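Listed next as structure tokens is one chain, alone, in the form predicted on its own.
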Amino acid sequence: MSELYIGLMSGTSLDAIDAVLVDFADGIRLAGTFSMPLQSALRQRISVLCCSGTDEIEQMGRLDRELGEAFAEAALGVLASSERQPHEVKAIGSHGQTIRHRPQGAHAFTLQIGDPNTIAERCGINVVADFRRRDIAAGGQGAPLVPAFHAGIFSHASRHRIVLNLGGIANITLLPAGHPEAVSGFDTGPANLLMDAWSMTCRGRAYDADGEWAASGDINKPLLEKLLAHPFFSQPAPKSSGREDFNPAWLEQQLASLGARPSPEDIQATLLELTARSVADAILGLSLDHGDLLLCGGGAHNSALWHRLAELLPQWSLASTADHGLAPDWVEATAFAWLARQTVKQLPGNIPAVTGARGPRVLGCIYPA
């Protein structure tokens, strides 16, 4: 007998809302997946919001319920492609779209917009959602919430593993071999998001296909220096960053301290660099030396960023997360399926040496259809 879920995903790229259906009555089985993209002018829109600006509450209250219509129709549209209906799924694990990541300080907080209530209304399905405040509460960082599932798929008992998702934001999964509970991880940093900016800035495309146009440019040194002295990469762990972190005004401020402005082709491999070197210096940092590198995520596409990494990271094995059972470009969705189902059973989804919460915590809330 099946047991569905639905999962939803729109992270840091703004890419597209991905929308996967997990049956998790024998393991865990892709039964239907589905990928919307976002519209330009929809991005734009979050962009602006994801900074301080005028008349903030009145374009979020409006985007929520936009986005909301929108993470329904990606449910929709993975039903409609499987052959399934509403009745037939327990719930939806809506990660919405984060705005706003502010995990330190006294009044800590996080913040992800797509109407929970929205999606329920229009899909007749109970739906999980906001699942990053309560590991905040409990004095976490609210991020990453992966790991916890990245543990129970792609944990071996021989080998060392370390899960890498390079989505918007990159962040990798600790996984000694044989010794589930030591489980860890954390944000490294810029992954897609800041590549993405130039591709789309410079040449008006929503990626670098392949690393293509990084790889015809040239490392700019003293740009690579400035990026890398952002004050995140000296940050001990447990941590996690975002657009706040890095975003392309704080590029272009690094870039206008420069003697001279490099090639925009240049500035993208510098960025592939950024991304491939801050990754690895984070694995090169850890306990464990040698094993499986399981990349996800829309940079483990990246052919030239795969590339560079591999002659960083000699000890350890590349390979995609798709030759051990999941596609990259699902990992995400299908993890908020799994949180979604550990919602509805009342079990922890966030690893407290991974987020810094003071315990597991049962996460997010429960919106009935």
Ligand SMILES: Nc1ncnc2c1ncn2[C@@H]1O[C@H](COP(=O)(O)OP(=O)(O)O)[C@@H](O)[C@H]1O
The other form holds:
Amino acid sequence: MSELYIGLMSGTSLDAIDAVLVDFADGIRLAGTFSMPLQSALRQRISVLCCSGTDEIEQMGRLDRELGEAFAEAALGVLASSERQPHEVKAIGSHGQTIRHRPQGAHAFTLQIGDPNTIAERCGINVVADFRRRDIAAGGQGAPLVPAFHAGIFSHASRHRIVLNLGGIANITLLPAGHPEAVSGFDTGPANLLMDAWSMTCRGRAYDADGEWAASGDINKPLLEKLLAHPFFSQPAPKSSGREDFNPAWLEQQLASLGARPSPEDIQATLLELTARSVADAILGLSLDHGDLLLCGGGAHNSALWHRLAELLPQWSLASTADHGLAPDWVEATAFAWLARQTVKQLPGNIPAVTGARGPRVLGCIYPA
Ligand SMILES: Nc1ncnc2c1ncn2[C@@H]1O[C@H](COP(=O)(O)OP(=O)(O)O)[C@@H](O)[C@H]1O
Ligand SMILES: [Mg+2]
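The form predicted in complex with the named molecule is what I need now, so please give it after the form predicted on its own.
Whole complex next, starting from this chain.
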């Protein structure tokens, strides 16, 4: 007997909707994968909604429905590619698309859109969505939510491990050897989102494949120092980040405050160094000082970034999560299939030590088929 769930994920990179079909009958097995690139016009409309602007409610309402359709298409895509029927699936866990994440201050909030009603209607499958807001209501950051899942599959009895997810934003999960229950983690800052934006501005390319363009430039130290002075980096955990903290307008301000503007490739080299340094500094500040560093997310394919992380973290042995049973591109979507299953079983999905919530909570809301 199989126990099938679908996970749907679209992160801050706005690159694609990732869909996985996961079988939990005997551990965790990927039974199908499907990725649906976001068209540039849609990507543009999402990024507009990520900052304050005019007519936001109307735009959000429309985009919520449109993304609901897109998420449904991705769920049906993974079913078709794995030759399964909707009635075989227990539930879809849909992260949604974050358009605002403000975890600090009074009335902290986070907002993910992609109407779950539309997904349930189109697919005829139960949908679990809105995972983050219960954690925020309980005083947490609402993020990161993947560490509980990481602890379940990547912990090791005698080796310390850190899982590093390099999406638009980077987050780490700490897994002390032999103590999967002592899991912790937080966002370290930008992974790809600034590099992607700069690559698009200067070269019209959605990302710098393998970090080749960055590798052709030189790090600009004055710029790097300005970027590393962002207050997020010195903020203590629990903490989480997004496009609100790191975006092209912020980068432009830092560039404008420099005496001379570096060349485009030097800026890209400096942005890659910012990602590597902020991740490495976060890891070097931990009580764990050696072990395995497991990379996932699209940034795991950036060999220039990988190389720089290896140099900055000589005590850590770098590996792809693929070497530990789950390919880097599917880890997050699989986590949302797992989180949906937690909700269906009325089990908590958050880890209070990670998010800062007052306690463990059953996350999300179920939209019946
Ligand atoms: N071959 C590659 N070289 C460099 N970067 C890559 C490569 N493949 C993917 N990426 C990066 O990974 C990003 C997508 O990663 P992903 O884990 O999907 O992030 P998110 O969860 O934010 O959507 C892309 O936007 C790109 O920056
Ligand atoms: Mg993505």
